[in-house]
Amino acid sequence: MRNRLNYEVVIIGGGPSGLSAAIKLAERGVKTLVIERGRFCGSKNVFGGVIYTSSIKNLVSDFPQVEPFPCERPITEEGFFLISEKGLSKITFLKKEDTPQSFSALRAKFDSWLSRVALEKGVDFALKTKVIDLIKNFRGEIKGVVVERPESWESSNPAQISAKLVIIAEGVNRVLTQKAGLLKRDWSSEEVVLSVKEVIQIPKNKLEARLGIGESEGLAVELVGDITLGLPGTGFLYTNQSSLSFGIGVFLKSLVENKIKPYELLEKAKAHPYFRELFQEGEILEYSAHLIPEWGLEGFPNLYGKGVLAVGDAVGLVNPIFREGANLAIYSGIYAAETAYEALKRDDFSEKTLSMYEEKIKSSYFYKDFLLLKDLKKTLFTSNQWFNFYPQFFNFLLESYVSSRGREKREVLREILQELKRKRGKLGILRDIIKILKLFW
């Protein structure tokens, strides 16, 4: 038993970031253990969204020509729905590709498949196992983990698993990340989005007919406007094989301040005329809620410490504007594995050696995106007009444009401009343009 509880690398968490690190380490012959508290990898994940071919091919080069196929549908149409109280405007584009660049996925299925890839590479797994503490030596170096399982049949003491390096892929709650000394505080309510989601089964053939897609086509759209009652956040709609993933994400701070329960938002959204018809005869297969890290660069923990690295949601690698999360988790896991392998070769797990991981992250395209969007959160909390006025105005504009109503068009255009000036004013419109330019420049 003592021999089995010694590993070169222990990974805490069996999500995309942890599994990506495990796969890359196992490919290089590193003795690796993944500890996952769920019954299987993905059992505690409620993600229902989009994953990208480019990131997965770094782990499985044959993807998407793999069996069993771990995703739902290739995304052939994506964009935005701008929602007013009773109207809905669609801004989407169609794409026809020989090799789809993205797929809808359910994490329970996708993570389970990725764990089987890791298992075939030689990774060990400890499922239904919770890490409760980290092992540190007298110099403060992390040398393993303590798990919520007895060390033997005869003893109730928690088992200890030694490791030369620990990779923390625990997700948004960051309990162990704090214990590792990588950050000094928990997240605040303005740094996380609370997302509520339903998976709704639609009768056979009606899903495609209602959305205007083929059996081998998929839709992925962000929902902006009245769906969040004008609060900073968005909704989402993704097509699965025979169901829809539908949900809303709003900053926890906004929900608390406005005393709004997240399920109330979801129910109100489903009552919108468009969604009421879309979900007709639908059966709710799953309801879930999940926190999403959106603290930006200022909320990043230290990425490395003495004998430890942090990856994925534990770091906060989510880009909400460009709908990136799972792919960034995968890249961070790959970078962590590359750093861990170099540290093992040198037999040096000091902060100096492990700083290579931060260098890799900071050289990535997505870190540059985080720098670009450094003021995003501030802009969202001070610019509610993007979530209430502009989606409603866009619907009003289109409705006025396409409805003749026996009126002179000059009069209709004048009414549109008057509505814009009345609600935002010339200075307001100018400030909005400047805010957008500052955010992306």
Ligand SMILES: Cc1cc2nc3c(=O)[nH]c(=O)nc-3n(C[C@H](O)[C@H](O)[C@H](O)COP(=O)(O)OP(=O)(O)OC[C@H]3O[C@@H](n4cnc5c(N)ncnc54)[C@H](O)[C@@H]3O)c2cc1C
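Positions refer to the first chain, counted from 1. All of these numbers come straight from a predicted model, not from anything done at the bench. For the two forms, the rigid core is made up of the largest set of C-alpha atoms that agree within 1.5 Å on superposition. Compared with the form predicted together with the ligand:
After superposing the rigid core, the C-alpha of Asp375 moves by 2 Å or more between these two forms.
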The other form holds:
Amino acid sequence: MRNRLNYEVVIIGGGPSGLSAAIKLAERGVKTLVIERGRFCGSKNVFGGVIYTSSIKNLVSDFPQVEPFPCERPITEEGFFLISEKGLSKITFLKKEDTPQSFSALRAKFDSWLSRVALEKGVDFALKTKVIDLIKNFRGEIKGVVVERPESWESSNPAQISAKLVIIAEGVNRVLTQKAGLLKRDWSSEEVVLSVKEVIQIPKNKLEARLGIGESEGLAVELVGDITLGLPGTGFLYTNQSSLSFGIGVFLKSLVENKIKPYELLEKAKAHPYFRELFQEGEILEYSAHLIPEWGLEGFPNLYGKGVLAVGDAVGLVNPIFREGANLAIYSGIYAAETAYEALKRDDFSEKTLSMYEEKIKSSYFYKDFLLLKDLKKTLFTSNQWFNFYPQFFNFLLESYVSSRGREKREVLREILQELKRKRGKLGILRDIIKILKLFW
Ligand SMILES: Cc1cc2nc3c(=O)[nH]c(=O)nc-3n(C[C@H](O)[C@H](O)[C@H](O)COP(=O)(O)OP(=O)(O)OC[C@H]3O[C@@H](n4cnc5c(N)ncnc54)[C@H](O)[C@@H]3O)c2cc1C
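Switching forms now, from the form predicted on its own to the form predicted together with the ligand, please provide the structure.
Complete assembly follows, chain above in first position.
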């Protein structure tokens, strides 16, 4: 057993970021161990979720022509539902692609498929094993991990696994990222979203009839407006094979300040006339809650240290506005693997060599998006009108339009303008227009 507890690279966490790093390392012949605390990869994970093929193709070149297929449905219709107290407007785009660019997925299935790919490439796994500490030498270089398992039958000391390099892929909780000394500060409650989600089984033919989709079609929509009870945040509705993933995410700070419990948001949303009908005869298969790191560039920790790299949610690689998270986790895992391989070749795990990883992240498309997002997030999430007033007003506008027959239209228009002035004010509207223009000019 003892000579097996020695690896070139140890990866903490078997989510998309850790598994991607593992696949890329094993392909290059690197002796790699993934340590995952769950019973199997995906068992502890929560996700909306939509998976984008572009990132996965970097890992598995023939995706989506793979067996067993780990996703639920190709996404053929995507967009927004704008929600008011009783109404709902749909803005969706019907995609006509020969090869779908995105799929809905459930993590238990998707992550275990990725782990099987890694296993076939020669990655070792330690499941049901939690990493509790990092091994550091006297120079402060990370040289392995300590796990919550006895080192032998006779001893109660926790086992140690040595490694030339450790990749931290532990997700949003960041306990080991902190132990590695990578955190510049902790996150605050206005930088993380608490997302609650249900997977609701719907009788199959009814699911399709209710959403107006075909058997091999899928819908992915973001829900904005009254769904968050006036708090800044959004919801989502994604179609799986025979179930719906339905969730709401709100900044932790708003939940605490308004004393709202996460499940209350879901219950209230499910009472909306549209969703009440959609979920009729539905059976809840899964309920989960998870944090989403939305601190962006301001909260980025150091991405590397002596003998260590951090990837995925542990770093905060999530673009909430464009719903990118799992794919950024995958890209960061790939970049970390490339860097680790280079360091192994040079037998040099110093910060100087590992800084290559940061360079790769900084030249990625998504890092540039984070720069843009900085202002966009501030504009969108610091006040309620974008996620509340405007979606509701849009519903009012459409409702006024469709019920205007038989009335003088000038009068209808006057009512619309009055509503706009009453709820937002001339000055408010002007300020909103300027804010939006400033973002893009
Ligand atoms: C509700 C919700 C909806 C989302 N929807 C989408 C979506 O539609 N599209 C999208 O692209 N992204 C989405 N995301 C974001 C996406 O899920 C994450 O960005 C992505 O999963 C991050 O991957 P990761 O590997 O870094 O972390 P995780 O997926 O969190 O994986 C971390 C792994 O590490 C393990 N672990 C943690 N600590 C230890 C330890 N000490 N020892 C051993 N193992 C450990 C955990 O068990 C877990 O398996 C969503 C997230 C949420 C919460």
